[in-house]
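For reference, the chain that follows is the form predicted alone, supplied as structure tokens.
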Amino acid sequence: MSSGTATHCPYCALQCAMTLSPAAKPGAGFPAADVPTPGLPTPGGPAASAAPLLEVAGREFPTNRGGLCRKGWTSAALLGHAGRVTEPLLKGSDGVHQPISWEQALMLVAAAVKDSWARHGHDSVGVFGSGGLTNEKAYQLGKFARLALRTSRIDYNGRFCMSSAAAAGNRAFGVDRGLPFPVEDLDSASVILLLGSNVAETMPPFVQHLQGARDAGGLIVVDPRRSATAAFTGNGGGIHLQPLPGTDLALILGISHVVVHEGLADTAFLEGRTNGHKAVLRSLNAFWPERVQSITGVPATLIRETARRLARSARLAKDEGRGGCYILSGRGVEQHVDGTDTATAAINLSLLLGLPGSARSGYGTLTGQGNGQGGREHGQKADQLPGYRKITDPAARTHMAKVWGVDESLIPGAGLPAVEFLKSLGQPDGVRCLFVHGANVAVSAPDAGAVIAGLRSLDFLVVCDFFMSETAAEADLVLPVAQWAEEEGTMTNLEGRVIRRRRALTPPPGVRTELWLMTRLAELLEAPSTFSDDPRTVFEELRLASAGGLADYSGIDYDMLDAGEAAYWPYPAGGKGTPRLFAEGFAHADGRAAMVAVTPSKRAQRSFASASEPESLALATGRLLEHYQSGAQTRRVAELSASQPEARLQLHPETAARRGIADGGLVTVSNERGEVQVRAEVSTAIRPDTVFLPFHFPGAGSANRLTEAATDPISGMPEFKTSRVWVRSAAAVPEPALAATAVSSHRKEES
């Protein structure tokens, strides 16, 4: 192990830079502040750590400028965790996992695959991947599924995160890159409209890039809760718009209506750089501010004020070079059955204002998972080949067949998006043998109870993980794989910037990398083409595979990244990187952006109507500062778990009073899909018609037992934000039973 290894945080897509060094004083603790950001309130730092193997130090990098959040500061705690899986584990007839050798494990997997092929066909084998995998692992996983497993059934948990934003970006711009500009560009903004994102808790170092807009009184946050981010608008920092969940699309259309009907649109930009704008202009006639107020609950005066501030800022930035105007969207407005149309409406608003491609303004989406950007570019999506190519495109198939050295007929067609994929588990014509890499679908997927039932109905389930997650607990075979600080590779952050992940620690004996696993299994399954367990070798092939695609990495190599060059894709061989994506045009053949008229779906309109039912409430789910995704990692860090030990349902005092619920009391939350029991957190930070529950907890506190598996027809994104629920007091439930289920279910596996 070398000292002072320069790498990046294992959590969100901000990919904060850090340095890992051997721990000089195990248990010495961590810094006392999350982010050094003067002027912005930030939560306190973590308590002392329990004997980490490595010490973490923040490193200077544009996204974090040396700061880390408490998840980053404590990230090394998991490397020496007592609950680590360090040898293959096979579930016996008694339901208990017992150690076996790697040779036995590989032979079992190969036999299970061949048996499934023989009895049910190639598509009976499926692969579920992750936006947390390195580019190398994501690329080789897609290749492994299609050539070694010979299946079209592959998708990943990014379908629950970025799919609507990606679909909208591809439709409007011809390409999907979360931020088509460096995050530092936000620093000079005078107005930032933040749609459905609580960055103060999900990626705290990001808030420093909001400081300029906040100082100018121009931070505008759309969120049904008075979240930590929305609180930054206080004391003259900006505006908080607090719509009913599921009405974001109507709100954006209302803001756009004002831009058009008050003559604030950039008509020269619309005529010169867009198609379809006339149809969009006509479609906005029905969304005047007073009507939108009746739908969303947001006052018409604030809708008009928001439009005017955006337009004023955009005009000053373009005409006088002062300030800047940005629109950023997050999961809050995208995790809906009309999420693609909502993201499209946000893009249309940005185009009406002439923001995309401007020197001091722009539009972007905030990628969530650590490699959420790279993870969706290189082949683990159901309909995708590397380089962000469509698997149905004949030219793309020809290109990949050449790179892989196989006949094109061996490459399967499009598979199923995640929700449909998971619904097929165990079905006669569905997936019967499943591989899971880096995902915890038993907690993170919608209608989680049905997903768990599907996992239990499989003929064979293989989970590759470093902890016994709730999904791994269901597995027939658990395969121990390397953690972030034990492997080499690359990641692509929310700016489309490719960065290096470096190994700082030798994995425990018995642990293998996923590249090694795929290579050995490909040999046993007599796969065509070649597979490698060397990350650099895999990246070199990825470069060839991506060449000429939208996400072209062919001009990037490890030496360049090790030298510190900022490598933004597309970066063609012999060319240069593209930090600002739309400066010269959009990715459609004519170089123009496509504007598409959108309107709330009939389902969304029914949701508006049901909101008036006195006993029914809208359930919004999300994340907390101390947790990342399903909590499979962060629930195991003592400092983080102590801060948020159990699931709490946030509800308004008026809502609580009508139901006889006290702050801290036990409540039951239910609907036709399931029931959870959690504690109440009574707060004026949420609307009376809405409740909020974090989705990180398993068992009795699992929010996704309640969420609906309905999906966006374009992106396949599930409806995570507007499930209807009933809430009642559950004071009769014994408190120890609730706490044991909600807090410590993962510890049962470790013991």
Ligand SMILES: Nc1nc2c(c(=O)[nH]1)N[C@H]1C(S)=C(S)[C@@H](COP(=O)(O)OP(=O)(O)OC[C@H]3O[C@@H](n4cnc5c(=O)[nH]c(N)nc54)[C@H](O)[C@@H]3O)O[C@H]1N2
Second form
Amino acid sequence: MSSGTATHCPYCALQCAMTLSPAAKPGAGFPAADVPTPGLPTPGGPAASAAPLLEVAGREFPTNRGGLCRKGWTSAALLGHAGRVTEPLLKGSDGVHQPISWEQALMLVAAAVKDSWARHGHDSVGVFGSGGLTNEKAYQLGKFARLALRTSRIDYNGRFCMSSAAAAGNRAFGVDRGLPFPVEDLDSASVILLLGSNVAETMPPFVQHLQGARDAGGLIVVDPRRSATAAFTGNGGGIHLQPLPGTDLALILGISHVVVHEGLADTAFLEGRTNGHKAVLRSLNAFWPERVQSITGVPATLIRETARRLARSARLAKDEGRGGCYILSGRGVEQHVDGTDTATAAINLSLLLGLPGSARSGYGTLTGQGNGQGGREHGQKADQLPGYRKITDPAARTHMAKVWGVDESLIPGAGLPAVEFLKSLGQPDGVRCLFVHGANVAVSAPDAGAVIAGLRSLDFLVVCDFFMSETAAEADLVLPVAQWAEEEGTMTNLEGRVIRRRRALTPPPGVRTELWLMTRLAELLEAPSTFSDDPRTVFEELRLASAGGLADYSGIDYDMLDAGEAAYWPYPAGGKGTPRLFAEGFAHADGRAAMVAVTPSKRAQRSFASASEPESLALATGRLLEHYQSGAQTRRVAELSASQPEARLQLHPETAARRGIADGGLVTVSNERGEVQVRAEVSTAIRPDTVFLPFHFPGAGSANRLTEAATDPISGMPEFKTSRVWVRSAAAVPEPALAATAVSSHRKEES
Ligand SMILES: Nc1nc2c(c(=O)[nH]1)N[C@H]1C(S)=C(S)[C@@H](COP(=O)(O)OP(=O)(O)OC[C@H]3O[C@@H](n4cnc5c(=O)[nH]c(N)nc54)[C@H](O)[C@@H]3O)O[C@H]1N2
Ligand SMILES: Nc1nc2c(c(=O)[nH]1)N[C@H]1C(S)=C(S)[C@@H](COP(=O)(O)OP(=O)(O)OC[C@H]3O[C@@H](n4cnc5c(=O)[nH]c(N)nc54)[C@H](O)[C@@H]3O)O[C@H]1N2
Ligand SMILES: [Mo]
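Next block: the form predicted together with the named molecule, after the form predicted alone:
Below, the chain from earlier opens the complete complex, with every other chain and molecule after it.
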């Protein structure tokens, strides 16, 4: 067993350490179907899991301490999966995908790109990337878009994930690293405020780091649902604040108001380490607890109690070196049209309490995707060059032109953020030829119905994936790429720590790596710089590219990572890494944090004002433990799919009773954008004015048929977490008829 491969989980940013070893009874390559996966038509035969080729064991590492969640334990099931795409597939005029050779595939892609350039200009070619890609792939994808495809049109799914937290972090601290401290620092905390994060389901091994605060009665969770994480507050004397979705900004301002008006703010810290605090203090006057109660539904007494507990623990940590106080934010507060301001309010609260940069306290955001951190640093964002540089910054452009050995004028300007990018698909001045690397936008993007229409209106769609995802099903060409355990590379976890992903298996014949693909296409398109299919070579270039930038990796190399060094960026060449980012100062030129006064906007208020209309409800969306994102992977794992086979709408008993809905009954959820039909899960864990849907399912159960493509003006984050919907019982329609509709609409989208 000691001969196993030491690597990390393919899923979230916790990047739990695992060891992969050959399975005792290895599956025979890519075997015939044995276990059907419900609801997943897979071209070329029924979806199925085979006996895993590899065995997974948890490995000691600070984030997971040997633990894994259900998704991690079962992750190897996808390596030898019978539904895997293992050769390039071209869609025929009959809509059916047929295998072609790689040679043909590369020629077709190069021809489609050149045709699009000739007819509509360079910006008619677009690239949609992913926070799931390794650092090497993310870096080379940005370079590939700008230099080989000569387009400014590149953005990625991290826009849906970390963009609001990133924008707020950059504005306040001058840098965006999700956790500016190692995750183990949380262990000794006596109070942790978790804003809109359900780690018990989304990062189960992380819960170990909340245990200290929970035992001290100091776990405070803000969630409109009594989520698995919120339930942890119950038996330890913690607090669950249950606001109306979309009202977090007002809630945080209310807590901040109490801190200031009860004299609990750390004025020495504000004077010594921040700018702009006077305006922030003034702006809080209007958010007294009773007013905030009327907006959020959270009792004023709990708002006061939260503020006092935070302040007490902050002071104890500072004056007596005991405990610690942390504020952590998740997608629940960030994925809104006012997500940047809400994250800013959370940062302001942490600064009022003097948390960031102190030895035992801090503020952080919990990065989501496997490489959600590295994926937002190396240039796959519309406005970004590697090293977290701005593409509009002349110095950054000069630096990158030198690293790439090209004239600076060849580097395009800023492109479009993801939502605008997707709205432009097929439009006269929009993207007409699209490459997708690591996202399933047909399921995961807001207003998914419109996105699917956009995909269908493209001149040419290339999707790189290992499965026939709902997005791949729309593609003219599907290119089969290597999975996590078949490639080498690096990932940067939620702490800003760079780690090694290692190859434990040879990919199936017919499958290629994305680095190989970019290299071959760059050659065919006569790109003016070099590309490589060797991850180590690409990383060496990334080091040079990032040197001197905010996310500086220049001092990191594969050998030191292989030797087990804990490498946190910034890590300049000849220097050392930075586990704790703000100990000495913040990243703005004067070393101070910038406090920006924020208040709820009319735009954001719209969602909760309308939710108070008698018949409409607030739809919150999010995750289940068993499924990952669009479900393209986890819906294909038999064990996970059997335990969560379909989307269910969580709603309160009163809300259900008023509509004649029974637990398990079929319901229709609709609004002006679309309609879904799912079963009801009647539960007191949710507010009566709110319903919840997971977004892991396609077709008739797709939550994103209902979400709106309205975005945060600063970050471009869409409003995933609050939509207005109407819910009615679908029981009047005979169930078999409905089931048939559900299946046929799946087929329509997937064929
Ligand atoms: N099992 C699983 N784990 C995952 C993932 C996955 O898909 N599945 N994805 C990974 C990724 S990319 C990410 S980004 C993270 C996300 O991790 P989380 O942020 O923990 O995940 P979510 O379930 O999206 O949202 C958290 C909570 O926000 C609540 N919420 C909804 N609306 C609001 C609101 O208006 N205000 C507040 N305060 N709360 C609200 C929801 O009820 C939910 O419980 O998880 C990572 N881990
Ligand atoms: N309603 C609602 N919608 C949401 C959210 C929400 O909370 N509510 N959350 C949003 C968030 S936080 C996120 S991060 C997005 C994520 O949503 P998506 O971007 O759709 O993420 P995945 O489902 O992980 O899609 C990854 C796809 O790429 C494939 N893949 C995995 N690794 C690789 C690789 O290395 N290379 C290539 N080429 N393919 C790969 C997988 O098989 C899968 O088909 O969803 C967003 N959508
Ligand atoms: Mo995410």
